[in-house]
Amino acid sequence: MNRDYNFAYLDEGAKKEIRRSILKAVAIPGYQVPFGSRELPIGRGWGTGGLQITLSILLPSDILKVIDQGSDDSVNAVSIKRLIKECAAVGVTTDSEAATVIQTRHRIPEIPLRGDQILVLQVPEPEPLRLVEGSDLVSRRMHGEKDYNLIWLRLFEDLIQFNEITAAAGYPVMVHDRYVASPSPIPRYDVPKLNMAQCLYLFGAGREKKIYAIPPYTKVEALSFDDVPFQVESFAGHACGKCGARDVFLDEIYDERTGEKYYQCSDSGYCEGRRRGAG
């Protein structure tokens, strides 16, 4: 462990303040709690919110997994993992079942998480009302009054114009029948995993200085109309070219050498586990 840093990089006062914000977020599911976002040695917008949460909740006994777009090996995931391992000296893994804390951007692992696990999501834009209301002051008032008519209007306009709701990543959800929240830019495929999950979901937006949470066994529903049900992405007829999985979220890959397209698991740890088990 590098002794030039405090354990997990942040000073103890900063970590306590962030943990207090997390406790408030857990007590009020879906509510955006302001916090004093600290400077970190990565650019804002590259995961500082999620990273601050992870650094504040880590214990020496934790096992960490970091993924980006489902991959354990992307530049973002490797860099964050390296920083955390350097200043906290916790164990790391690519196995979502072995991890106690998972930090992620844009995906939720395929294997359902347990009650003793925490999933930390990096959030670029925590405000689900941003597309329909530019004022933070007005947005806060609308949340306080549970006034989400403009979001419903936008979804309806989508249906009128495109005959379907085109919102993909970051599809708005109703948390605990009270607050509309952004699930971060996860695909619609992952949104149902938020509902009544066993694990704790923590969302951190460093640039916007907001933390919010979905505690275990919390009701989460994607916004949808009675006659137009919510639908996730379909990969019917396709399978992962590496492990053969069909009932997972797949990435479409273009092979420049052959000019052909193929599919593979977005969750690289899951795919690796299946191949290891088959071997």
The other form holds:
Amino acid sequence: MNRDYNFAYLDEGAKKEIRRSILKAVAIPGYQVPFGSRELPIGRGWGTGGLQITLSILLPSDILKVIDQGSDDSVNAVSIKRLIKECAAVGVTTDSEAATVIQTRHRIPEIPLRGDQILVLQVPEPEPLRLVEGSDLVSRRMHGEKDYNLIWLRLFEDLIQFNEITAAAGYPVMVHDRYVASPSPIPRYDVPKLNMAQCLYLFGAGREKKIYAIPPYTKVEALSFDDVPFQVESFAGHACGKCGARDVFLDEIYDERTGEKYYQCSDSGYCEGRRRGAG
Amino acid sequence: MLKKHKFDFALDTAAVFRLLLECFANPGRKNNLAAYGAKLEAANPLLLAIALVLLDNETTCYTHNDRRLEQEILELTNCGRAAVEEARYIIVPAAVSAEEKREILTRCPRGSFESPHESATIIVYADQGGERRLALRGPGIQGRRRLLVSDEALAWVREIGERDFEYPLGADLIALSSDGEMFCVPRLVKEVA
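Okay, that is the form predicted alone; can I get the form predicted in complex with its partner chain now?
Starting with the chain above, the whole complex follows.
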């Protein structure tokens, strides 16, 4: 561990404030708790909210996994993992079942998480009402009054115009029948995993300075109309080109040379585990 | 260098916070802080351990009828002293009457609809004997969770329940006993039969 830094990089005052915000966020599921987002050695918008949460909750005994779009090997994931390992001396893994804390951007791992695991999601835009209301002051009041007419109207207009609700990532959800929240830009495929999950979900938006949470066994429903049920992406008829997995979230990839289109698991750790098991 | 406290202000606070987080995320689940309390030389080391995790000069606390503990907390955390109406953390280090509980809960901050996080967290040291059954239901609990608690802890849970704050307003409870056991009852979690 690099002793030139405090344990887990942040100073203790910063951690205390973030920890207080996390506890309030857990007590009020789906509500965005403001916090004093700190400067970090990565740019805002590159995962600083998630990183600040991770640094504030880590123990030296933790095993950390960091993923970006499902991949353990992307530049963002590797850089964040290196920074945390350097200043908090935690173990790291690509196996989601071995991890105690997982920081992620845009995906929830394929294997359901357990009650002893915490998933920290990086959130670029935490405010689900931002598309329909530009003012933070007004959107806070709307959340306070549970005034979600505009977001319902937006979904309805989408339906009228395109014959389907087009939101692909960050599909708005209702948490415990009270707060509309953004699940971060995870695909629709991952949204049902938030409902009555065993694990704790923590969401951090560093640029927007907000923290929110979904505790275990909390009701989370995607906003949808009675006659137009919520639907997830379908990969029927496709399988991962590397491990053969079906019924998982797949990335569509083009081969530059041949122009051929093929699929592979978005969750690289899951794919690697399957191939190791088969080998 | 000889130190008064063996408590590590970076690593032990991180460890105590994780226990707290687990208790908040899983209301009614008990965790034990005794090992961390033993590292502090104080009148009430368990309450001090919680204070060291949560309090600093950016927040305020009210300590009910215990000047010595209050002094220790203020010295070690630089936390601001506040009246019960304004304190974000309310520490009750001994058993109090039903009337005192009602008064604290009537006067404590419960947040606003726009900012429900600006509400009190009530930390009680509730070790007054008795093994009373308590069943809880709410977010963080699969079905219901049953646990045994002291008379005083049960009285706090019931008193908060009776206030019936309109969600998202409310107060969150952290209950400690002398053997170091801790459980939490966030505002959405209610007692059930």
